[in-house]
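First, one chain by itself: the form predicted on its own, in structure tokens.
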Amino acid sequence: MYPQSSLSGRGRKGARPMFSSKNRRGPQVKSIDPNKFINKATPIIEETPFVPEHKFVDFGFDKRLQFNIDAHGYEHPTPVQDGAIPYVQEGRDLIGLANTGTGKTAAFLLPTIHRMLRHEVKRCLILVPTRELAIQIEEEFRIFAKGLSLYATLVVGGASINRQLSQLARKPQFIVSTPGRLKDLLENYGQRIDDFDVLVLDEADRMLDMGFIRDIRSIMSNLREERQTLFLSATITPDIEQLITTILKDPATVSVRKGETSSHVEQDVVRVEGGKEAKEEKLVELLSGPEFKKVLIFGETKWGVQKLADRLNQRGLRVAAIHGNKSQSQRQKALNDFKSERVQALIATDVAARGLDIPNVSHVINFDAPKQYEDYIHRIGRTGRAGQMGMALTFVTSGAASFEPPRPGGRR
């Protein structure tokens, strides 16, 4: 299945977090012990099917909204939807703990749309970590809000700010935004959000990981104090706990979160002797295997990711790249091509790939090993979903640099 000469062939499980020092002369650079990238997957065991307490028709949604739900084929809610929707309908603040791809978007969109149709709330601000996630939410909103005279505006970087200002002037009921662009509009363009009475923080842990905490606090200072706040996250960290205590009032908690590392992901290392050329050759060899059907490849820098994609395309492989230097239309095209399998592999930086929900990823390849173990957990969680087995491979070199050295300011 995989070239045995390059894989470790060991199934060491549960190795302790260990670090090694690579640069003894200058400042020490810590790297993750490669044994942490090796873990045998547990076979998929038939789980007891989730039996929801409700059907969607039981929530008492407005008939116009229920028509769109039925037309979309929704009948039974997912666990997070089943637990969260009643609280959101009641107007309660909410802490929703759930992994990506569990139906969180509908869990907050549907009851909020219902409350708007009933004139219980007027406007909703949804903050998300990435442009791609914002687009996914806006697309789902359009499905549920069809024919309801409710509108959403995307406020994200990489798109025309004048066009966004024009759309905001029409007072859309929903804004789906990344923190940086919205903060810019508030501080430099006089945009106001003091009439929003619902705030959604989606993928909150990722927003904090990406350094948006100050932007989030600045944005919230422009919101009215009397509001409903919905807080969605996959993890709870001390920073998140501190944020929760300051922005939520008597919140309900719904937790359907599963383990951070999928037990159905086979994890191993690919040992490469040599430099960047040897890594590229090994990657080409792997991608030529018939089982590598839909592969997400992670690199360290924006420049290195693009360079690798260009070289693989020159060699006749169907790959696309997604990183912060791409325009929004370029990023969306790469993502769509990967989802529809027009390309075999998507090469991405950590930041560009955060928040994306891509189904049926057969393999995750860490071409450049992550610097933080949390990033590794997040990367490999993109495969082995929805009751399927997955495979995660991490390149480990002997004294070799990454594919391309970082340029000044070139990370991610």
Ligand code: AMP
Second form
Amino acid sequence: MYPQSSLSGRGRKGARPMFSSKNRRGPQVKSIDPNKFINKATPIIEETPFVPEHKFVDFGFDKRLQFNIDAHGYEHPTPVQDGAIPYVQEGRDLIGLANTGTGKTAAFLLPTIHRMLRHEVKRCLILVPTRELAIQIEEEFRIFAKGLSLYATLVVGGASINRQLSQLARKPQFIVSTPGRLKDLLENYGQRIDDFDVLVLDEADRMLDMGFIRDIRSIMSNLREERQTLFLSATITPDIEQLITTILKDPATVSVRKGETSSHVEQDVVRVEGGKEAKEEKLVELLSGPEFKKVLIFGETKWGVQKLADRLNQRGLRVAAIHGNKSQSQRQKALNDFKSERVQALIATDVAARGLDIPNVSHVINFDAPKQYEDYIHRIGRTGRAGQMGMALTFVTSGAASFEPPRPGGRR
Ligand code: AMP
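What would the structure be for the form predicted in complex with ligand AMP, rather than the form predicted on its own?
Below is the entire complex, every chain and molecule, led by the chain shown above.
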């Protein structure tokens, strides 16, 4: 067990928030009431199992594709697959409201591969927020497209442009891309995408959060009007709604967002007196607990994440870091080391961790509390997956160092 004394007691939900915006002077920075980081997990037994309407064979997929699905061991569609596949097969535009871990990748890949095998569509562009998500999708594509003479190319930042250009010259049917790099190739390298007739925007809310909206719009202006657009997002914000109305035609909606993934996650705060050093000490103490087997730690800044990882490694712990200042191969290595449990912990920024599918994360630790509650939900959704219980701990400093906004002209 983690050291009880440092954790809040159970049933603190009604307690007074530690950091109330009323008490602050200076500019208002919203911080999340720490009581929102405390929640008892719902026992897994309470969940009613999902009964899919279809079996994979009911979708009537091309035999060669069905062979690959069988070979991969998928028997029953997940809810988002169950709902979305028939619409995508029909050629409808789609709004899929689903998080990572719901099987959303296969929900758009399988029917699109099927339609390509039937010559109903020719080429598919998949836009995603991060390189890691692009890699994951490409890996999944390879499994399903095995032996089908369909190819995918990754077009992502941090990798050789020349290599990507020569791969694109071979006209792969699928491009999996982050918006920045693709825009660069369109604007500066004369690439064209006007023969793509399927567009997938995966984790669209994340792409918008990351400020990709202009790149996305600019990329879309290079696409043909007659196309099928599949829009996947975990949330619908007013910005998203506006984007949806301008780019989708008569979309079908499939939502599997029920109660988020956090119901199986025991959530608590770890109250720490003092600043960064005290938090580091507490983290080291927690990581020495035997149940802290595969721990995903979130920090706020790239710099802070790297520094924390360096310090923990110096102290003899096995940790890796993942953030935007690392090269793609460094990020991939960190991820692989974590997935295969060569390291005990992965320290990440929100952006770098987006969309990653990492099985069996035992704990999520918010070393720095997230700024947005939505980020919190995303973070803790990395544990308590696939029918297992998970635990999320959020560090709350009573020194208020990470909550207090700087006061103009004042001392901190
Ligand atoms: P995704 O939400 O697409 O990232 O998928 C989450 C995980 O679920 C991945 O590891 C998939 O390989 C897996 N998965 C997706 N669909 C199925 C299915 N129908 N049966 C079993 N596993 C699946």
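Positions refer to the first chain, counted from 1. In this text, rigid core is short for the largest set of C-alphas that superpose within 1.5 Å between two forms. If you're wondering where the values come from, they're calculated on a predicted model, not measured in any experiment.
Once you line up the core between these two forms, the Cα of Val269 ends up 2 Å or more from where it was.
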